[in-house]
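For reference, the chain that follows is the form predicted alone, supplied as structure tokens.
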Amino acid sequence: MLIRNVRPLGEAACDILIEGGRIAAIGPSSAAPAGADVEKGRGLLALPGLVEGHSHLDKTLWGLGWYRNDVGPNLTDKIDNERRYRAETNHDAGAASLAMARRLLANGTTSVRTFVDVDTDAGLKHLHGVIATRGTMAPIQRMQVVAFPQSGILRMPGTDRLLDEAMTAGADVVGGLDPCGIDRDPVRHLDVVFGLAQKHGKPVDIHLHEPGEMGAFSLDLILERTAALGMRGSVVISHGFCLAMIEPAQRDALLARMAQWEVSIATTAAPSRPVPTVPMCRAAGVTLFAGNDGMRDTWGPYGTPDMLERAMIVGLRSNLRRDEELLWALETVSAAGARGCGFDGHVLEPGARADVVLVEAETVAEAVVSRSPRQLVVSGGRVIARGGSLVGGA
């Protein structure tokens, strides 16, 4: 395939060649290698492929009817209220995760990381719909599934079982939650959680909500069997609140340990509390991606499966207001989400993989906080959606 006429990042006019799913070539403009489709670009801005790094998919009620939310202010009252509606509604969490990866495929996002709920009530129910998905998915998307543990693991008997089993049957990852502030028992939730990632030989993404000093205190156990078991590069905390919250020397000492054992940050960037900046992690040399958490479910009416608006919130959020400063903002869904989640590619480069998405926008920056229309949509090298549609096929 030959895309003829963009601009990738704002760049001057170009063309993109691809082959075997892959950027061949950026360069000006040439004929076309025989037998190649091409696109016309019409000047249009190109993005690499985006990268939804935090997402549950399988909690979703997007395309259903408006979900009334009374819940309680606690994090254990969301917990309970969810299993009690999913338990009483039978939902599908397959049928879920489909259409939302269908709507993030549309808006650009060809790599997910999705957390799926593994409990003492549904057991691997979830987990298999959303392992379907996956399957359905793979030849257009690429997608993480992260065995979760969301209503604890020592305080519901049987999870740690579940969990293995859900690896078994093929999670890419094993999560982890709030270690003091769920489970009240930081060093055996973290011996489940690192005993079956070494089991499995998988990956760690902890949801790590606790606050201060307890938060950092969790943090610095993490640190300390990352480093034990030489898991550098495999490790994941999911907003990381405490970070924002403790003192800058305190604050510094943690992040320059994450950096050395490349360990990662996901945020949704929450308007409710302090956390990790983007110049904050990137003064550190610390991976902040990004992801949108929850999409209209029964946490919240919040979220959208647009990794641009997401990014448009990261920039708020990191008071990111320079063109150049934006740029990072649409790294944390894009390039920083590829390297956090491990998904290769998200970078318009040579021997990447080929996923490009055209947008109508002057500038990244443009891009980012008008959440341009996806004009077209290319994974792994194929068409996959035009003007925000998915197309024939896809």
Given for the second form:
There are 2 protein chains.
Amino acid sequence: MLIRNVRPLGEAACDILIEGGRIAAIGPSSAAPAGADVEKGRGLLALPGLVEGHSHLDKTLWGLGWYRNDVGPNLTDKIDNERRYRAETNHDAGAASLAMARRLLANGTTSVRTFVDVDTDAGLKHLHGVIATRGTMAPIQRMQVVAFPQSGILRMPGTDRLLDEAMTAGADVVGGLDPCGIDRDPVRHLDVVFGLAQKHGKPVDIHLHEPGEMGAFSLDLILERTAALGMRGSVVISHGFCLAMIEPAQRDALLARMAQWEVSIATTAAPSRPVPTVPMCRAAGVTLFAGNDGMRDTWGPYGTPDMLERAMIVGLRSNLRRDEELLWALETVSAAGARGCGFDGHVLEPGARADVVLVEAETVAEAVVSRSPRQLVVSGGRVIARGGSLVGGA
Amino acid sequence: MLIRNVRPLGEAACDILIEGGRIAAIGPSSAAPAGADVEKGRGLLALPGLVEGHSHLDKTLWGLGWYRNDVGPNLTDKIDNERRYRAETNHDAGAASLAMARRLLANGTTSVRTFVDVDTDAGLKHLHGVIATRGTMAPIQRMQVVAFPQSGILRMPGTDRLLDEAMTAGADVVGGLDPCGIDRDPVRHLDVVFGLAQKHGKPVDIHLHEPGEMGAFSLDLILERTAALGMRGSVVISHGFCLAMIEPAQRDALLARMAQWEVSIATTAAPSRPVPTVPMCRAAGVTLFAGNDGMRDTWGPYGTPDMLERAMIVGLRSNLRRDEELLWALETVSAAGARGCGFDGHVLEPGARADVVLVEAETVAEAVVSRSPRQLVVSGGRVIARGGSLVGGA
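Moving from the form predicted alone to the form predicted in complex with a further copy of the same chain:
Now the complete complex, all chains and molecules, led by this one.
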């Protein structure tokens, strides 16, 4: 396949040659190889495939009737309300996640990391649904499923066993959650999470909403275990609000240890919370990548299946204004997401997986702030979507 | 005119009767008066006309080629860069503001407050351009022009005289800017601003980016003058970052004085800055309303002519999640904007100016987070836009 006349990340117009699902060459226009499909790029901007690095596809109510949110303000209010809602409505996490995965893909998102709740009410029901979605999407979208103890591990006895079963059932990542704040016993919580990671040989992704010194303490314990177990590059901290709440010297010491052990940060760039910013993480050499978190679920009404919109929010939250800075925002939903989650590709380079997104924009900055419609989405060398809609067969 | 079968702010379906450019009645369906135009509402959600409460229409580069931003990080870098850019390119503030005013209107924005730079380089050139736009739009969109000393008053001698001429030329509001931070002489700066307001009998809107105690000091001086001159309801503080940076007791004392003198706050809900939040202002009885600030100009690439998107950002910034809270977000771009700026209407009530916006959404919350396309825009009882485009003659 040959994609003619596109501008990779706003560079000069060129052609992208794809062979065997990978980018074979990027260069000046030349004759198409015999039998190659040719796509006319019409001078459009080419972006790498986008990455949704932190989502909860099992929870979304996208496409269903409007959910009137009347939930209390505490984290446990939201957790308990959702568990009750899903039990009462017999929520179908498989159908919900599939619909959302397809919307994400139509908008150029070729890799997704999603958490899936594992708890003593629902057991592995949601997990099985999302694993089915992962299978359905596998040829055209890569999905990592995180077995996520949303209701806590110790708070709901039996959850540790369910997480173990979830990993055996095919989950890709072991999830954790606020070791102090939710389970109120950080050592035992982390023993379960890291124990399962060791047992199953899988990475870890821990939601850390805990503020200030409490969060810094949990992060310290996590880094200690990451080093002791040699899990370089296999640990993600989601949110990490505490890093934006502690003294700069303490923060920088933690970030230096994160950089050393390649512990990445997933952020939603929440406008209402203190968050690790793009410049902060770049200066420390820590990978920061982005995701929507919930998208229109019982937790809140926000979030859209468009990673360029998330990149815009990252840019707004980190006050990125210069064109070169907007490229950093794009990286949080592409190359950095791939690095943090361990997806290959998501760069426009020879040898990379051939995920390419074409948009009408003069520059990357314009694509981000305009959230330009996706004219063409190629995943693994196949045309998957045109004009924002999946093509037949996808 | 009769708009049939709409749901005002998500309430039960009803009809809206319009007579003489005002809402005459909202109630159950009845026979249309003889000769009345009838619009089928098809059960759509009805919103009041939207308000852009803080904008800089003279600066926008919307619709022009992409401006590559390579500007330094300081406020004065941005101010000086822009003044130089506009002089070099002979920027046409009239054409720019008209194009943006029309986009805002097509998206349901029937009232706009815009700042216009007045400085010793450009003189009143930008002001005359935007006043022409105000005149062109007058039958279908109300616009308030703020004579704004973007480059300072004392820092650029002669600006005080230009501001005086701007008010004589028809500006609606006297602008001010960081009395300590930019002009470095708060008393003389405020003497000019409040002196012109008194001389011309006009209200005041002061950009206050100053952080912490410095901003609180300037605000204290502003409130002192507001009270001394009896300017109740005639002063707006734009941004007011300081209110989110000082001790709660000090903040609450300032907010109480603002409530007493009906001093309102205009916010962009900047995700990267400490800002006064919706709950904070509601608790204090202070009117908080919203605007885009710059929209794609030399200051930065963000901002769109869609006030529902701004309401969403307000919601994200103040962490508004419950349906009743999303109604507060909508109010920052409708009723509260009208109250703060002194536009009448922007509520769906008998007697109010007949500005009505119809969108496809189940609830106000859905309209805000989906930024649902505007199916119909009525301004002063006239159909102005359909399906996001201005109708012929508008």
